[in-house]
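Read the single chain below, which is given as structure tokens and is the form predicted on its own.
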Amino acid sequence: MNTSNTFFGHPIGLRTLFLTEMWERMSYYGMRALLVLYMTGAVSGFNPGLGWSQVDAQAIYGIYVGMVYFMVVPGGWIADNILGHQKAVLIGAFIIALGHFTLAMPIEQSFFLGLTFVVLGTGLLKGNISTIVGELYKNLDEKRDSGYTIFYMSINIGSTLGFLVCAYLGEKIGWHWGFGAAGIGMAFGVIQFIKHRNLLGDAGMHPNEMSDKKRSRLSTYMYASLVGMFLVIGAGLMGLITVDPRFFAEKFAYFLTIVAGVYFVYLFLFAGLTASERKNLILLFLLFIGAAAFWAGFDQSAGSLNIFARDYTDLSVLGFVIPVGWLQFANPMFVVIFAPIFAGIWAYLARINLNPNLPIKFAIGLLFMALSFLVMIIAVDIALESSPVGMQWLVLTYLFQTWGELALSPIGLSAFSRYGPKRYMGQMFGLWFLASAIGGVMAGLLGGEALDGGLETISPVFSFMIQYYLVIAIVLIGLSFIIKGAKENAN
């Protein structure tokens, strides 16, 4: 093999996707670390925020995260049928950069418009770039799983850069400086993708085959939907439409759940799948449930856990008060340390025929998540006696959540690539990220409820979440033994 034309022994196109994803995640996580802090910050004094309530801010945060991942579903459909995955990624990256630069403007009215651009751009980029990764490999190529693991590392490098740069600028200099830094990072991603797009070859180049007349009709539907969306957004920005954030978040959670359920039923009954594809779809549905539950806790990092860090945690290190967002370094740092260890554990268990099947790995991830919130309940009890508490409690929480992430997220991404019906691949990745959408909205709702009354209301909500994870984990373990074909040697 000519190693000069590979990326760590993988197709050279993986380098293009790795760097694009790295800059996109830098912008996403960097801005997200500031979002709730900016919305709940005092309206006067140094670095004024918007002064919104915790309930409203957490609900808006949940809606934003939910919308980001929900739009991956139509983004996958647009790529499959109209643009092709490569063009969708490029257009999406450009729109994301536009969104961050809009947020950088010190005008309150630009806030929701900027979030809208980020949502639309991420919808086009996030699922489709993951699809292209899979298309770099032949269907039975054993390197696919390790390729996704390498690709997953770009997320952690990007998020580390985002927390480092955007959190410092946003908290120490000005919120809009942090948002602007996110835009610059995404602009680097756009330039890099344009310059090295040729390395991808035909992977994700063309949409599905169909007549020009049909493609033109679908394009008309897409443009009409975009016009309608911006008319609604414009009416909201002008004050013609007002919506209670928590009410909207609750209804949005129901909507996302119904959409996911209906689409799984459609694929199972009406998409013309083979018996083998239907069996695989049942497996993916189980993983979807586990993933949605997991992200409802994981996304507390930029919500309720971020506020706990700001209001109840001692952030002093050698006399320097670190930015709140820097505590979130823990997750990507732990991923880098423990990802090879988890990969080695799965490989060893596979060699001795004890590798857990996919639902059990997901259950392990949920159990780690439950353990992380048990740690937080202890931290809250200590804070009730004497606050602020030490940073070690949040660091330990993020450690357990990272272990859960490593047991669940890269395995799930690879599973949807391998077991999803090939002609619906873009939409299958949309479904995978729809689980993140449901989890994100639930994170906002649960975070707002936890913070509604200060420290006193945190523990009951976190206790409920522990029970929630234990029940779903037990169900997944039980179902894993009765679903034939669920066992998979995933590394």
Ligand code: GLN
Contents of the next structure:
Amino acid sequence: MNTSNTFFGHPIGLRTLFLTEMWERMSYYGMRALLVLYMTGAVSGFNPGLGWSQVDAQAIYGIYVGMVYFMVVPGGWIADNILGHQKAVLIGAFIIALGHFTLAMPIEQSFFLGLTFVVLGTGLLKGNISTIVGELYKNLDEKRDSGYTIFYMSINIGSTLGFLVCAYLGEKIGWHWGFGAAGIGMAFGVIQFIKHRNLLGDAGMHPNEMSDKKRSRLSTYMYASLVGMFLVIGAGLMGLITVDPRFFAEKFAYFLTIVAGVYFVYLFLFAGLTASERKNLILLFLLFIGAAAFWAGFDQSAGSLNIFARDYTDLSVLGFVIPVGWLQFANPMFVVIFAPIFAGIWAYLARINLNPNLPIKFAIGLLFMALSFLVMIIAVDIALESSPVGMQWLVLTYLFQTWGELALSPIGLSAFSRYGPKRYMGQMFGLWFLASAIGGVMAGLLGGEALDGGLETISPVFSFMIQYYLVIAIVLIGLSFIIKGAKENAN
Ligand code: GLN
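Would you mind giving the form predicted in complex with this ligand, to go alongside the form predicted on its own above?
Let us now look at the entire complex, which starts with that chain.
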């Protein structure tokens, strides 16, 4: 390999993917930080919001996050069979930018249309860009995991940038400026991708082999579903269909759970797996449950915790009131600080033969998540006495959540590609993100429940979540001794 043409010692194409993902996450997290604030903001005043109830707003937020990650599944299929991964990323990035610019229009009607574009675009981009990362390492297997670690950094640099710019503009100047900034960020990503796409070489260039006839039939299905979708959205925008957001979110959560369940059962029973592949699948199923539960807590950051920051936290620093969204900095900043430390700890434990296996790492992730909500319960207690509380509570909450994320998220991604049945590899990212989808929609439902009665209703919901985290963590720890496949480590 020509070393002058590398990116931190990795294939140079990683730089293209790094920057594209960075801008995409900048736009995703930046806009997401504004979403519930905008939906629940008062309809009059200097920066008028939509004035919706917490329950509705949180449910819509949950549906949005759930849809974003759910669409990774069809997005992967479209790239595998019709477009190829590179083209899917490019079109996806373009549609995301279009979505943010649609949101930037200061009219209420553009809201759901904009969200739909972002959902569709992210479906095309998020999983497929992760797939191309893997493809860069076809003959460099030992480097792949560290390639993904670098890639994970781009996510967090991007989100820091998003919180910084979009939250400031959106909250201090006007919501639509924040949405527009997200669009500009994504547009930078599109330009960058077009300019440096050649560095990817052949990675992600070609869809699966199939006859032209079959491909054109599949394309027809794809366009037909898109048209169908837009007809439904159009009817919704014209007021022909109205749906109660919480009702829809609940059904959507069931739907996603059934999809995941059916897929696991199909793989287990009908995919012709060998005995050891089946054993690994059980392991992945357990990790899947852990991950879905984890994201249901993690995604409270832009949901209920965002509202806690706005309504019950003192945001002044040296006389300047920081934007609510800035508190979410804590997560990506802590990722950048602690990722190398966690990697070092795992490597050290591996040297002394004590590296915890996958289910134990996931259990650690869930225990940190439980701890983070314990901190929030204390914060809520203090707020009930005298509100607002200091920022340190949310910062500490995010610190524990980040530690949990580092125990679970980076290794989860590689575990799914490593232990998934080989012939179904392409779909493993989709499956991993399906856990994020279930987590996201659950986050919206739980967040709405928590905020339904102001401060009083927060703690019961958070303690319910803590109990669940403890139960799942204990089950994972218990089963890790039983399942032999779990003895292997992901890194
Ligand atoms: N923070 C990571 C990202 O944005 C993981 C998010 C998720 O899977 N829910 O990619």
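Note that the rigid core is defined as the largest set of C-alphas that superpose within 1.5 Å between two forms. Positions refer to the first chain, counted from 1. It should be emphasised that the depicted structure is a prediction, and the values quoted were computed from it without experimental measurement.
A movement of the C-alpha atom of residue 306 falling short of 2 angstroms is seen between the two forms when the two forms are aligned on their rigid core.
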